[in-house]
Each structure stands twice: as structure tokens, then as C-alpha cells.
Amino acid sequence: MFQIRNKTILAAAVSALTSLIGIGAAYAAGAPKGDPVVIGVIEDRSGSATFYSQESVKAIKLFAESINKGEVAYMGGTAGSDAGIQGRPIELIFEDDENNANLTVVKSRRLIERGADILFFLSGSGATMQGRVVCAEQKILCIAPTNVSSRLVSPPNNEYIFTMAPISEISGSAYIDAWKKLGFKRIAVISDSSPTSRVVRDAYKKTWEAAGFETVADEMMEIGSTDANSQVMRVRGQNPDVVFDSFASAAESAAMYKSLQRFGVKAQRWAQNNLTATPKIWELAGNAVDGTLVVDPIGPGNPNTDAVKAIYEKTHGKDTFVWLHAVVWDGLMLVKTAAKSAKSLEGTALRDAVEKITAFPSAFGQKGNTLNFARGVHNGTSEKGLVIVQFKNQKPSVLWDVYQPTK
């Protein structure tokens, strides 16, 4: 359903079809009706943002084809439980940026000219970043919901775009008050090449050594590198309390986990979120992430997680759903929202409806976890929106008893 683009065309298919039927099954009672609402995705098919971006792209397509059946889980009396958005059906079209940053702009545009109502961006950080030029330029509603840069909700040109995850500083907020639990102060940082890496990467160095934590190695592994030997023997030389993983890419950050195992590295490990984001590095890196510790927005005990986890596993299969997944669901529930309340597609309506939004039932994090905006706040999400997880047998499958964090 979501291959055809011409929308004269589409309503004519569907005309034609109920004729020749002679019921109205097209349109049952309930189901969306008119001009599709058409979304336009950004994706990455191929560059260092793959694995992440596919994830996510496999979540929008469900989601839009459950909410397309009235299928809202929790989010009725928020969103409202009639099918599709504004009672008409969601159409998804795609651009591929190859998470690279000189594209997004390109493929931002091309998407609006292909009659994108709305833009979600599903590729990295440092991509996203070029392209909500393009949201304030158009005056275009756009969703990052997979984002975790500040940077992208902060001015300029954040006018027209919001995210959903736990942007870095929050998340960053949670290792401090963990390492500071277990009195550690030396941090190694390795990371891939790739402009999400960097990005991420610098955020939360920041906010660590802001806190008074010494960044004692800063390694970067180029893409393509099929071992991280080099880079994690100069940090073993350091003897960190921590290693923390920055990566963005599947194979090098798996990479990099069986050279700290390889090289008998003792520092404790911890990773941000793309980790548990990313089932890949997982099976790539075998046992070797076992003990990894991530600041993550899904953890076990939130109905609201539990709904959207049942949704998608019923076509996906069993321990498939990540935190990836969620913030999708949470991403289409707040366009849904919001065009309900503003009654009207128009970027600006849309912009001024999200940022009345408050009390938003979250799919992740904590039991009773909302998202609120308002003028200016991008990002709705706070500390409640995370939990800390551990892996083990290569999931990250255990709380982790040494702190939550509770704010």
C-alpha cells in the first residue's frame, strides 16, 4: 500500500476496487478514508547508520500499518482510536541518505517535491542535523524520534523539529550519577569515524568532564577497520575505570568488544544506547558484550512498553522489539496527537499543536513515563524515560542492582 504515490491515482484504485467488490470492504466502517497523510522517511540503506536505521524503518512501516487499522494500543484517549490520522490513511514514502550529511538536504527536498506532508528522519544524528534545515526553511513538521543529539532541538533551525529518545545530556546525567556510585573517575572513549559517532560522542564528554570525570583516552576506529587492536591497547596503557562505547556503526563496535575481551581489558564496560539498539553487534560480538552496562528507555515493568512490544513481535517474532521500535510508535502517536488537536496538516499548526502537548504516555522508559513540550522544549523526555540494563547471554536481559535512576 505504501508504493503508490500519485494520490489521484490512489483514489481512483480504490474507487475501481469497491465497485468491483460490490461491498464496501475497502472502506469498512472505521477505516481511513480520502487523501493519504503521506510521511516522508529519511533512511539509511547502506551508509554506517544501516543497521539502526533499518530497525527503525521496519518499526514505522508496522505502526503505520496498525494505526491505518485503528490499531492505537493505550494512546485512544490521547490520540484518539480512529484509524489512520485525521480519519485518512497513512502513506509512507522513503529517501535513502546514506547517512551522509551532504545527501539528507537533497533527499529532504526531494521527499516534500514527492508530496511529504510530514518528515520523520530515521538515519544519524550528524545527517539529521543538515536536514532540519530543511524543516525550517519549508516550515514542515519533523520527527527525529531516534535522535539523541541536543544539538538538533537547540537553535537555529530546531523551529519545526522534535525527538523522542533521551537526547545524550540526560542520558549523560545517568552514567555520571552511576560511576560516581561506584567512585570511578577515569574514562576511556573509543568511537567510529562516522559523523553520528563524532556527535554523540562529543556530547557526552562533555557532559562528563563537565561533572569533574577525566576523559583519560579518546580512540577513534575508522569504518571499515575489522579490528580495534591498536585502539584499545593504547587505552588498556591508560587503565581506565570505564571504557565507554561510542559507536554508531554494527561491525566496528563488535569489533572493538572482542579486542577489549582479546586484550584482557579489566575496566568496566558501558555503552550508549545505539548498543541496545542494534540486535547486530549482539550476534556479531558473541559473549564478548556480556557485562556491558547501557543507559536504556526500555526496561521490564511499563504496560505501555508491553503493548506496543506485543504489536510488533506478533509479526516481527519474539525478542525483537528495542528501543528503537518504541520511540517510533511514541513519533507517529504525537503527529496523530497533534493533528488531532490542530486539525490541519500546515507545519506551523502542527509545530504550535506538539508544543502543547503534555502528560504524553510514553512507550518507554519507567512505569508512567510522559513526554511534555512546550515552546521551545523539543524533547519532552526526562530521566524517568531510561532504565539501566546489563547484557547477558548477549541481551541486555538484567536490571542492573546497583542504581536506577529515579528522578
The other form holds:
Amino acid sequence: MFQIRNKTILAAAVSALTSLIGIGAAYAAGAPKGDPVVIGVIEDRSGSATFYSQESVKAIKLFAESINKGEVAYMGGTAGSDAGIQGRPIELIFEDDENNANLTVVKSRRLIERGADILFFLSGSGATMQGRVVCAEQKILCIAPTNVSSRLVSPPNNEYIFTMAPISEISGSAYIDAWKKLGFKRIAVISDSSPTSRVVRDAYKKTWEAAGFETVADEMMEIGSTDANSQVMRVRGQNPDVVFDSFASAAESAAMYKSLQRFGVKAQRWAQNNLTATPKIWELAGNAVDGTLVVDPIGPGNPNTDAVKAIYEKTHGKDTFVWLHAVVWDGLMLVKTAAKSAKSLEGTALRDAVEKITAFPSAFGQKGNTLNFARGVHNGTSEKGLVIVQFKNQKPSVLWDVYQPTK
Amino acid sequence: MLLSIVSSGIGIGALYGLVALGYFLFFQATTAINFAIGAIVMFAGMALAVVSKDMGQAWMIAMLIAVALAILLAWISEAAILRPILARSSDEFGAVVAIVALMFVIEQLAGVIFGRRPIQGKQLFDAIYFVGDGIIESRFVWNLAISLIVFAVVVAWLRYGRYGRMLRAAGDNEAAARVLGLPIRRIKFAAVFATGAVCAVAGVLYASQAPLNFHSHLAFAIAGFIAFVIGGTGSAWAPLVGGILLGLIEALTIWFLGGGARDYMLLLLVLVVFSVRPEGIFTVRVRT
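Given the form predicted on its own, state the structure of the form predicted together with the partner chain.
Complete assembly follows, chain above in first position.
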């Protein structure tokens, strides 16, 4: 019996060793080597942006792993098909800023102290506004892939920060073109009381008012409220052409859609793309969300989107991919591309390299969409980075057949 | 149209009244303001939603679990936090800080256990009645009806129940109650038990009509506290009156002045109450 047991252990050990050698050999072929490229990530684990921040965190973890394995999908020609960044493995380190702008600065410095070569901001726009000061001060490349506020890439302190998702002015312009097409003039906006919602609302409102549209109602729903009945009735009383959803918080957004449905508001419903980034809202709002139109970074028909979606959904399951994931992929690929040409991880060299990137194939937008960072703008997108999708069966499943952004 | 606003204000106000009743009962037992009441309401609501929807358990089982958890948390706030601190020092500041800390512990615990995304329980009351050019939602009618029942039970318990009557005696003068040999610890447990149960009812009602997330408690804590302050401590009905008044003021402010004016109005309301009638609408009457 003793001999049998020893043989079994020996066989198991040999088998395990063989497997390890096998795996090692396979991995060694393209495995990144050397000191890791440390990417410091500002996330929100406990504040009001937790839900969408954690969606972005899921993406950055998965895509960093994919890049370390040399899985770069369609990006081989632009970013290089070698594993990792500059052939070195990506290592992620995290700090939670609770979507609190005061904490973002402290946590950004902490990430740099812990050895971060590059910073990624995956928290709210309001928080990143403060965090970007550290980027300029420390001269470190910062990417805020999911933030859409154009103020982030506007002076001052914008020298080292880049965003990937279409900024609110570009999305705003797409909304305006669509509304002009339909002859709309009167806009009602409903937002929640979170700083992110207010920042986004202000940006969109400024854009449409500059284009001659009238804001006939500007209503706010307090975080924690269970319905928006009073706000919706005020909106209904103004008889707007459009009700624009500028919510950042999923629970309140869903409650607002239910209030709109209950009170039979006839105006066409449009939403900023937090709605398409947060499937939880679709689930909570039920069919109240159907018919809503969104200028969204992703839609059907882009093979790059499909390629990244396939990588994401292989791990996280079907129908889980949203635009947040696509822009996080692009953010990582932008760093990989810049690092390839800069041959350095020094902040100014990386920044200069990014500023020379043109024709960067993005994972979002219309088919063939590319980003151009050589125009002096730290967001490389145009209206081609957007599609207008409509909710049907509680999903943003239909490309709107009336108009699509064309500039 | 005004009917819709008023019914909404009363319906939401009835929920605020339930939260305020949690404050009231805990205050009767301990003379302390338990700011973790909102967090207990949220925790119970999220527990109901997760157990009934995500875990697929029967709604009644989920509700019983929610009630048990709310009672446990209310008990922890008294027995494990407040009592040891007040036993060491009569300084109430330390107790308030500890209670606020507990509130955030419950918040993060809810995030870890139930997830950091919004969740909603089964929609129990979703009928809508059209009246003129306005609507009345059935959930508001149910909120008011259930709140009235809960308040009636609590009032009856305080008036006729053995521990309820002893709670009133101990609440008026704990030292005298001790001298008389009343079982203070059991009285407090009964009051804390009732606090937890009331919080659970509020949480279940919230979760059955709107999504909750781990941040929802702050809104409940603030609204409940303001309703408690407005109502005062002179009657067990006071929290309901305070809650409905608050709900109405809130709904009418948003209707007439817009959502942005809500916070200013609530702040003004609290300032007025504190400066003009700090004891609230209902005050304790003492025979001389």
C-alpha cells in the first residue's frame, strides 16, 4: 500500500512538472519580460460612481491581461503585436478615490509614490478634474478613457491628460444636428444631484443653448429620491420637444423613466450615454426606457467593436459589453502605441508621442472610425466616433433610421 | 395636477414618518439620536431585494430575513455601540460619533454583501388611478395605509402593552425607573426590537417601489431626522405628522420652485423649527 501511494505521488509530481514545463514553454514564446510597466488606476469602489467605475475596472484588468498575453486583436499594425508594453508586462495598481475630488489628488500622488509610470482615471469626471492637476505637476501621462467632460482636456492643467470617449461637445453637436433635423427647439433636461451629473448637464446645456435651443425646464432629482413625479410634472407643463436625461446615478435614472411613463410625457426622450453604459438602468426601468435615443460611442456594424466585444464577453458573458469597455481598451492601446514610438515611459516623451498619433483605429464609433491626436486636442475623436441608437426591448439595439452623425 | 403632487407628498411623507418612528422609538429607549436608522432601513430593503430577486427565495422569507437583520442592526447599535460608550462616559458626543461611524460601516457592509449596484425588490403596488388631469399612484395609498397601521400598533403598544408602558416610564425618567425596579435592559431591548421592526417595514416598502443602493441611506437618515425634529417627541403620532408635513413641503417646493430649491427649503425648514419651536409640534406635557 505504501508503494502504491508513493507511486501515485510520484506520478502526480511528474505530471504536474510536465504540465508546468509545457505551460512555461508556451508562455515563454511571447511572454513580456523585464520590469513591469506600472499603470496606476484611480477607481471608485465606494462612492457614487462605483457602478460604472467598477465596470471600467473589470475591463482594464481583463485587457491588461490580454495585452500581456499578446492578444491585441486588430491593433497589431498600430500598437505592435508584441506582448505587454515595450515588451514589458503591464502591472496594475489601484487607489479608491470614492469619486471624491478632494481625495483624487491625494490618491493620484499615492499611485505615483507607489511607482506608477502612467495614470488611468476610471472615476467620475468631477474627480478627474482635480486629479489632472497632479498629471501636469508631475509630468506623467494620464488617460481618462471614460470621462466625457470637455473641460478635462481644456486648459489649464490639460497638458498631460487625454480622454478617449467622445467629449460632451462632440456628442452635443450630434444631438443638435439630430434635433435640428426634426425641427425641435425646446429642450427640458433632468439630472440628479451628483457632481458628475451636473458637470455633464452643464456641458450639454451650454452646447445646445449656444446653438440656439431653448432650455424650457432644468430639473434636478435628489440622490436617494424614490421618484421624480414633481420634476416630471413641471417638465410636462412646459411642453418640451425633447426630454434630455443627464443622470449619472442608475437608481434615480430608472425612477425618472418610470415617472415619465406614469405621467405620459409625450416629448421624445433622449439621454446622454450613461444610459447605454449602465445595463442596470435598463433592467430597473423596464419598458419605460424603450424608445429613448442615445448618441452612443458603440453600435452595430463596427468590426473593431465586435473584436473587443468578443474578448470581453468570452470572460464576462453575453450582452455585458458596453462603451465603457471599448474606450478602456482604446486607452490601453493608445499607451502601447505611444510607448512603442517614444521608446520611453517618461511622461513628456509619452505625451509628445500621443500628440503625433493620427489614424488610430478605435474600438468605438462608426465602422472605420479613427482617432487623431495631432490636432492639438487631447481627445482624438469626431462625430464619426458616435452612432445614434434607440432602445427597443430594454436594450440599445437599433440604429436610429432617421439620422446618424456624418461630420 | 395638484392632486398628483399632494398624493405623492403624502405617500412619500408616510415613508419618512416610518423612518422618523425608528428615531422616535430608539430615542425613547436611549435618549440618543441614532443616525444609523437610515442605514438600517436601506440594509433591510436591500436584503429583501437580493434574497427575493437574486436568490429566488419566496418574498415572505425575504421579508422575514429583512426584519431579522434590521432588528439585529438596531440591537448592535444600542448594545454594542451606545451602551458601552455611555457606560464609560456620559459625554454624548462620543456616542454620536460612534453611531455615525456605524452608519458608514453598515453602508459599506451593504455594498460588500449586496453589491454596489442599485437593486429593487418586487414591485408590490404599481396601479395608477387617473383623477381629472392628475394621477394617484396606488403605492402612495398603500404607504399611507401601512404606515397608519404600524403607527396604530406602536401607539397601542406604548399605551397598553406591558413593556410599552414601562418604556414610557423609563423614557420619562430612567433613574426613577431604575429605583422603582423596572427591568431597564429588557425595556430597552423591546424598544430596540420595535425600532428594528419599524425600520424593516420602511425598508421593505422602499425596496418594493424604487431601486436602492448602498448610498440610499443618507437620504433616508436626513429625511427621517427632519421629520422627527418637526414632529417632536410628545406623541408616538408625531413622527407621522412630521413625515407627511415634510413630504408635502418637499413635493410642493419641487413643483413650485424646481428640484434645485428642495435642499434650500429643507434647510430653511429645519432652521425655522430649531429657532421657533425646537421641541417640535408635539411636546411632552407634564402635570404640575
